[in-house]
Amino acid sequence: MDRRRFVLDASASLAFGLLLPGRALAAPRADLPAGAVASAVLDALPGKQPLIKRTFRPPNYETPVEFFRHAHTPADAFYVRWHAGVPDLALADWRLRVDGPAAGTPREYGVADLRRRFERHEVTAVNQCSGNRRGLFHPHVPGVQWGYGAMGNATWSGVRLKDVLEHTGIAPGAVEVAADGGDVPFLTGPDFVKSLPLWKAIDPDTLVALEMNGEPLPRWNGFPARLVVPGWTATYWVKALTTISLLDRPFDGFWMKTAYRVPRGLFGESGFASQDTDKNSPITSIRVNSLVVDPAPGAAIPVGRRTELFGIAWDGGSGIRHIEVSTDDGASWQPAALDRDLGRYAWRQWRFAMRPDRAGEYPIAVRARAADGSTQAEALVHNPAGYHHNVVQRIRYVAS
């Protein structure tokens, strides 16, 4: 058998996520809807752990959800998303140049010039992708079949776009910052292109990254240098950067203002009012989730002694308060302990101890909470291009 790729039933290759050959498969999720991401494959790119293929051309690969196990996502683990080819920068031709109608003088920079002339700065943060568990959507919505490992969590180094900006010069009529990678468009297709709101863009923590868990960015991930926008979903985090434009009105490219988008006022406010539209806004925060990581749901687990439930739990940068879980379906809580802090855009580890006293099966639910007071969801909100899915989870184990 081929050890780099294998065809599996989703829900298992969900489960427990790397699957080397001579390993048991585990019992299936049971978390998944019927038909939700219904086949995987998991393929080892070059550099990467097998994961979970999408698609490949442009390659797409999901983090299986058993390295979710580290509170820093591993690089050769991380979730790979493109929505053009891959480039290949050489380091030494590499430059960033920041130009645009509200910017100072132009300029350019190679690394040893971003390492030299800005003060090194890092955030630990969860890099989640829009469409994260969009395959779980019922009804079916288009786009990447997306399970639970369109995410990852890393401490991002480099220094800040605020200081780039600035040393640039930033014109009193400046509204956004537009940003386009090194990637590589096919025949068909608009350049992936980006934007944010100035105040977004100044944030202290929005980075121009070169470096990701301390070692350089894998190409895959973005090398040699990519956008890092805590607390927003990752269509903001351009990868393979080579231009940022200070613009003096708002970017009308396509992928502000066709896609990455809901319907206005579904998910609240956008906090990006140039983009906003009578009818939609664009994505931007993200939602409080939470997720089961071991035992794998469906699992068996023994009567009588102890068995310890573990997860992560995630928000759009206020920080984790408090994880609840429920061992009879939602009937009553009882609050997980959590892990050590690292940081209001970083996922917090959680645990949660429970004595099955009966054989048969144990329906659990699990919630998390934000500082800021939001819950995740209840049920589904639906919309066009499956955003934004943070249900409660609810899976059961079998007690024996």
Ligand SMILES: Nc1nc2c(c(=O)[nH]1)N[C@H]1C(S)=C(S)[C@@H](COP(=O)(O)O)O[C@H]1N2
Given for the second form:
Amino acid sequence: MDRRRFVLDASASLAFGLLLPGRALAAPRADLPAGAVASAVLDALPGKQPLIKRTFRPPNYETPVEFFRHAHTPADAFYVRWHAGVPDLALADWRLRVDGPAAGTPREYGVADLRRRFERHEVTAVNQCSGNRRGLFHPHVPGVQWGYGAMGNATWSGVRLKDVLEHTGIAPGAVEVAADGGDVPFLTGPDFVKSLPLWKAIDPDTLVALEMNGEPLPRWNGFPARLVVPGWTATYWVKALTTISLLDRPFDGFWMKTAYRVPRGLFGESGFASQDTDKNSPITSIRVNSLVVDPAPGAAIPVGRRTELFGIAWDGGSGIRHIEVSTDDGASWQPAALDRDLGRYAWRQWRFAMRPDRAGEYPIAVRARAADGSTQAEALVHNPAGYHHNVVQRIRYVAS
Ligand SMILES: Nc1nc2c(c(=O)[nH]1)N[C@H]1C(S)=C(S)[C@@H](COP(=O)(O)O)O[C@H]1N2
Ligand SMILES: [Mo]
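Given the form predicted alone above, I would also like to look at the protein as it appears in the form predicted together with this ligand.
And the full complex, kicking off with our chain again.
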């Protein structure tokens, strides 16, 4: 990794910030806590459109909700989340090393090797940070104060992790697969390394992805290769991959053992038994959720005319079964129309027509149900790290 390039990029972005001072968001979202709105600043990282800056070092930038009108979130508007410095890996010397106590002879693959040796596979999937919407938790929990935009939906393509692991050799005693990226370490803080249970690592939809939406991954999103772990929160989607290790025992690094945990049983079984303790479990599957994209909360809508609400809904891979909208604060609910199915790991776009018959406020609520029967939370399920915020969204339109 080239440290100088990182410094240049960082200062270029700083200079850009000076030339184009961060703008406060024009229309505060009525359903964000006041503090979160006041601090929302748009800023463009090199190669990205202006995104909502949460922190600069490390870069944590969320996607403005307006971009979720697209079925596939454009790469240059896709959110960015790092725990340390962003590497700038050169394709020519990049190698993915596969090793570990439960692997055959260690091997290394360049991008061309991966493409030549293994079948291409693609999956459309939501990438959502575990802490998406953490900024909406009351009481406050520490961590990046995300609003609604620490997520996106893209078509990811590359090769199956399973094929790569099998090519190196999976020993009978393999328990977990650990993935490390080329992150440029900060002076303090543990290296970002994550592990998966073997069953999820060899799921045919778990990828070593080289592309998103048909283009090479942006550096901010993991160039040249990242894990794509459909249905699981994005903490497992290790970017700028350098090493994958087959382990014969549970991985005990900080980002598995200490971080990214939820109280045991609070959100059901983790599916990651080798990492469960009596007290807690690693966060794993995305919870069913939905979001109103258009019109924006607080928008003025016309009396006596049709307004189409547009939004998205998603879960951890069972697929969205049903979406209901209330325009009277939850007194009655009507089904929304679902758009085309983009696959069980993708989000589902939906539409709902309303025609206000009087002037005044319309309290809107939206709730999704997944094919596995799960529904969104009516009230916040508090947990120490502020994960899995999937409370039924309540907003307001004003008809006149
Ligand atoms: N190498 C590396 N990969 C990483 C991270 C990181 O800090 N370093 N953060 C993870 C977390 S917590 C999230 S939410 C996603 C964000 O993916 P994105 O930046 O492409 O949106 O990357 C994951 N992969
Ligand atoms: Mo995350």
